[in-house]
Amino acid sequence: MRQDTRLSRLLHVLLHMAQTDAPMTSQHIAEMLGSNAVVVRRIMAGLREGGYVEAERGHGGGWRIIRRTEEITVLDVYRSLGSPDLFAFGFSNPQPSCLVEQSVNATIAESTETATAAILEKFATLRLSQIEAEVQERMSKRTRGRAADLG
């Protein structure tokens, strides 16, 4: 089964953009995803939409986050690619006649729907500067652990 990988390439994305001011083409986001141009266009429709970037036309334009890090959540960015199923999991009959099955039905159902409040709730709390700051930390760790070699 294909994991859909949409909502952390996309923070990606927002977290490179987020470290330059200049603008990025769709291109250049394709080939640092491994993608293609008209996805990234696509997907960054979302976003756009939702005023956490925005696109500049002609030489020299591109893709713009104009919003701070602090402002935007994961579940902004998750919304912003309408908000997908986070389970894989279905009904082989949604309406079943068998009382074995609803039983399975409504447990699954009641399970997801508890899980899925519960990630949504913490996508809620987690800002994309968090995410920024632990990436800063790995870049220093690294930093030193070379520094440590050199010596």
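Positions refer to the first chain, counted from 1. Take the two forms, superpose them, and find the largest set of C-alpha atoms that agree within 1.5 Å; that set is the rigid core. Given the structure is predicted, the values throughout are model-derived calculations rather than measurements. Compared with the form predicted together with the DNA:
- Fitting the two forms on the rigid core leaves the C-alpha of residue 117 displaced by under 2 angstroms between the two forms.
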Given for the second form:
Number of protein chains: 2
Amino acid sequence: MRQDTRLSRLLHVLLHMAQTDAPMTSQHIAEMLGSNAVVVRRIMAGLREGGYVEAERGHGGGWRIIRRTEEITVLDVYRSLGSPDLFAFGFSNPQPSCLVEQSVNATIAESTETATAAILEKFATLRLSQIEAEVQERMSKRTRGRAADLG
Amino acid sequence: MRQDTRLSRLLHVLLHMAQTDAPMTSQHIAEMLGSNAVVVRRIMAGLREGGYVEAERGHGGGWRIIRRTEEITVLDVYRSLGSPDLFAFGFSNPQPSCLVEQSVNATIAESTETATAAILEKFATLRLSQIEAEVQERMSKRTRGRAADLG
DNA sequence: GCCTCATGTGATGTATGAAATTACAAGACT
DNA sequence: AGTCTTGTAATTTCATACATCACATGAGGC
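Hand over the structure of the form predicted together with the DNA; the form predicted alone is what we had up.
The next block holds the full complex; its first chain is the one shown before.
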């Protein structure tokens, strides 16, 4: 099953954007992610609509974060992606006439709904600032005394 | 994101198999699932190796469940599939050198690991017999007094 | 004004993996 | 022997996340 990596990419981008005041171009972000400028623009569109980032065109333009990292949760970022499916498994048939299949679906749905609620609740408590703090921890642990690799 | 429907299919099959003593052919099962006999054999192989079902060849052959539905949990079935990924999202880069990306991955991993543990625990408590009981409920609620559609 | 740099977005191409199909070997009953 | 079944490898199909291409639009710099 191929996985959706947009949440991971978006968080990565936002944290880098929070480290600088200068706008970052889609091209620059794409190189950081090992991705493509057009893909970056597309996944940033949701964040722009959510009011978390701004884009400026022309010379010296690019993307800039316009909220403090304390004000952005992982849930906000997830919702900016359009709240994609969290689970990799689903029903073979969403509207089965077979009663057995209906019960199987109901059983699976109950499990996934419980787990979805739990993980979204977790996402709601996770702020970008907390991830930033963890980056600082990693930096002081692993590269104490020399320039850190933030690429 | 395309979803993995094998768990749903397997549970569906097993419950139908539990309703009869006669062996069910892969072809018959495939028609029930709207699938293909070869696909059925493939997903049943894990259950056979787990000791939950048996296959007999030749005339009158087919698949038969060899454990009581009280003795099979959803977790058993999930494991028979090879414990596939539960989550539809993942890391863009599993071994990043970028410290920011490492922290993002760690944050996401913590959330998914917690949720995975919770849902597997739930699967471990769910027995096929409980789904069977729910089928009975649906039958008495929806088709009281006439033959039920178990196709 | 014109050129360059940037975003915005529709259209198309590529890669991946689940599912479906094809093909054939082997076992079991009639 | 002939038919029905499972067991599997090989191949094709199909959905879709991601990449790329093409071009319009907006914002400096000259």
